[in-house]
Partner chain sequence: MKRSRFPLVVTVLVMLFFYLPVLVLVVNSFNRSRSSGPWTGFTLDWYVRLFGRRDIWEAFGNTLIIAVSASAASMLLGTLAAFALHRYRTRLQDAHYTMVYTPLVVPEILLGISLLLLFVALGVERNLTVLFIGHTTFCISYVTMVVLARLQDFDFAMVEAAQDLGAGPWTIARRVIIPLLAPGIFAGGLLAFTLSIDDYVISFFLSGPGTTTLPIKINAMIRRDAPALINALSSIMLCVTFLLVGLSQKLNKENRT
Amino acid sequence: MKADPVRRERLVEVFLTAPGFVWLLLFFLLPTFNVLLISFRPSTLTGGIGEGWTLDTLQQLRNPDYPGILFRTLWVSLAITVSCLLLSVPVAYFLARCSQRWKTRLLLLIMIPFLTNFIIRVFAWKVILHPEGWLASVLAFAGLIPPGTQLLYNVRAVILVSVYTYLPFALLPVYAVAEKFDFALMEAAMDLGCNRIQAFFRVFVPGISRGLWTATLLVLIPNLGAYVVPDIVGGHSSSMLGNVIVRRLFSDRNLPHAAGLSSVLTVLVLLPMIVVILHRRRREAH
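If we look at the form predicted on its own, what structure does this chain have alone?
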């Protein structure tokens, strides 16, 4: 008796997806659930996890400083994401339209700086933005900033360095979709009365929306939990939620409090993913 082809296909799908599902279960779902449980445990004097259960961590999350830190985390992450998208779309358009010879060279030039260590690149920006560095000297000489202006340890420095760091993560998925875009659609739009700019925004940008949503996730989610860039070039006044978690974990040695903040950060990370999934399902349904 021959096996049902539909059943055999389902068994193959289960067999292929099982390793990935087990991996996510062991190294994502279970650790996340464990962090959530730790946030309801008391903290010991040595910084460990005490016995029993408590709501003290939830009460500590009512700290009046946290709403400001949370708001800063959200708007800085959104500013970085929007900046990366605004830079990625025209660059992806140009790369998709240029010849294959120049396309390969330009992509290589984009990727070469990111073959170096992430920390080294961030510290390089710290040298560039130093008050006595060449950038501050050039801007002051040109009269664009007053002498002695602090380019480091503020939110602007965090956004600048983060955009530089995460720009390829936005550019590559946008370019991957733009390369497959049918540019004859733009020509048709111009034949119907649109100028090139109108065709760009009304035809090209909607046509690469899948790449834009992917780029949004790849840039927004890491920045919601970023702490290296804000710590090195932002300083204490530009702390984000990830910096507070690190301080609670290593300086204050309050593991339940760090777990509570990590749970809040997990919710912030999951929200953009849920929005994108619902948006794609709605588009597919129509």
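The structure presented is a predicted model; accordingly, all values stated were derived computationally and were not measured. For the two forms, the rigid core is made up of the largest set of C-alpha atoms that agree within 1.5 Å on superposition. Numbering follows the first chain given and starts at 1. First, how it differs from the form predicted in complex with its partner chain.
- Each of W213, T104, N34, F250 but one sits over 12 positions from any hinge; the one at the hinge between the rigid parts between the two forms is N34.
- Hinge angle between the two forms, smaller rigid part versus larger, from C-alpha superposition: 16 degrees.
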Given for the second form:
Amino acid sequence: MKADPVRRERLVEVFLTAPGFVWLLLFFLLPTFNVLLISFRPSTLTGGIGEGWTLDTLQQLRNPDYPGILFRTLWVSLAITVSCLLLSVPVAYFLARCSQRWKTRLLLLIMIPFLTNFIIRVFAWKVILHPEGWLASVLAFAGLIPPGTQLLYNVRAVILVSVYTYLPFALLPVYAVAEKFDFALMEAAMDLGCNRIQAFFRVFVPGISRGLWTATLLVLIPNLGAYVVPDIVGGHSSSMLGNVIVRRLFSDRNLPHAAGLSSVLTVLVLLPMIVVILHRRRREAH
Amino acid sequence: MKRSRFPLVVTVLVMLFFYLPVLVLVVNSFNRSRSSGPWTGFTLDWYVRLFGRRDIWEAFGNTLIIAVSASAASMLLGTLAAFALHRYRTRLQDAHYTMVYTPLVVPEILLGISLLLLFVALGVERNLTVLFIGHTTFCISYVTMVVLARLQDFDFAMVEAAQDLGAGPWTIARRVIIPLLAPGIFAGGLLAFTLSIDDYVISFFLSGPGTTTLPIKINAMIRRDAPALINALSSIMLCVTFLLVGLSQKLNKENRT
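Could you give the coordinates for the form predicted in complex with its partner chain, as opposed to the form predicted on its own above?
Let us now look at the entire complex, which starts with that chain.
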């Protein structure tokens, strides 16, 4: 009789855990392994998945274009992440030192544009960067660019628009940590002879490093799999891994090949995740 | 201590950066030019035409059906999961946490492709159910995290008190836990609803001929016919967003006082 409450508690735990766990098992974990399996299947002429096993996809992945695309995916994602961090640190610093009233107001102001549809926000940039748009005319008038310069369909446009769409994902975690930062520490550093800039970089920035790591994770990983932004404002010279996957999937209808590339992407996103998680655990151990 | 102006300047510039595209959309929705190019005169024509587009309204209907059903399902599954994660510290919960956390960081394109290939492998047609499954899958994790955060302040003494007074588990769930947790569950549901309405990538992989959602429709319109119509549509959506945010702020204030 004594073991009964323990068993009962265990049953309750299983009852609470099972629904969500089984759902994610069926529709998240299982499909991820399925993708890996499909990369070793032959493709059929009708764009389906054939029977039997083959290493064809592995052969096709040695495409000479792929290292370049992989490299671009990496550096573009890194450039986006670094830009987001550089912008969010001063903004988070400013917000953290605002009065409570202004904090709520400014945070709300930051959130509102991002409650509009993602596709629409990307589209708005297509309008702004249009060669006959007003931005191009202003820049040309100021003599910064020659008239008729194409601002769209290149890597710069992809980085700019991605920074726009991902900045809140960096800003909010950095702000969340900065808000709890004790600014008396900076004053102490300055009393001890630091100047303002030194105090900022040697006391404030290390103090919010946890937020910076979270921000890195939240911006870098989705951008490694970016597909929409390079598709709308990027050109042929700026396709990323995500675009190639979609092309293989829908234009060429080579499902195993698309599955193989997706598996490469999975490995690519697992690496930064492991680095950040290890870093976190090491900090917690200290 | 004299403060540096630099953070203020960056903040103002970032705000301008955030609102520039929004402003351009609203202004262009009254622009007579078809291609959203230079200003050619004021018109309300795009708004009038928008109401005549049956296909847009149909896509909007699909989006709503999916958003409502996926947020309802993920509210249920996410709340149960959050309870398990909060109450137990077992090996099972470690695995459970990893399973719930990973979809939050994995790029959406991977979720979309893996589900698409699963349904292809199973020979399932792409219909609204498929979309519902896809959206629920990514919404569960968000709801779980929101409810889990709210559970940190949850007072379990209430549950024990109810037990001492002789309430059964169902009564406790229905009359103690759910009413106390309702704000957290609804906050999670609201987040799931917004994410589902906004979702493009997952829907791009899972929507079929008859199951176009609004973001998919918008993307097709950007490419094909009328960017000007999208300006009008986004301006309306923006107004609704402003109204909703204002309303929720007002409700919050009234609740606090």
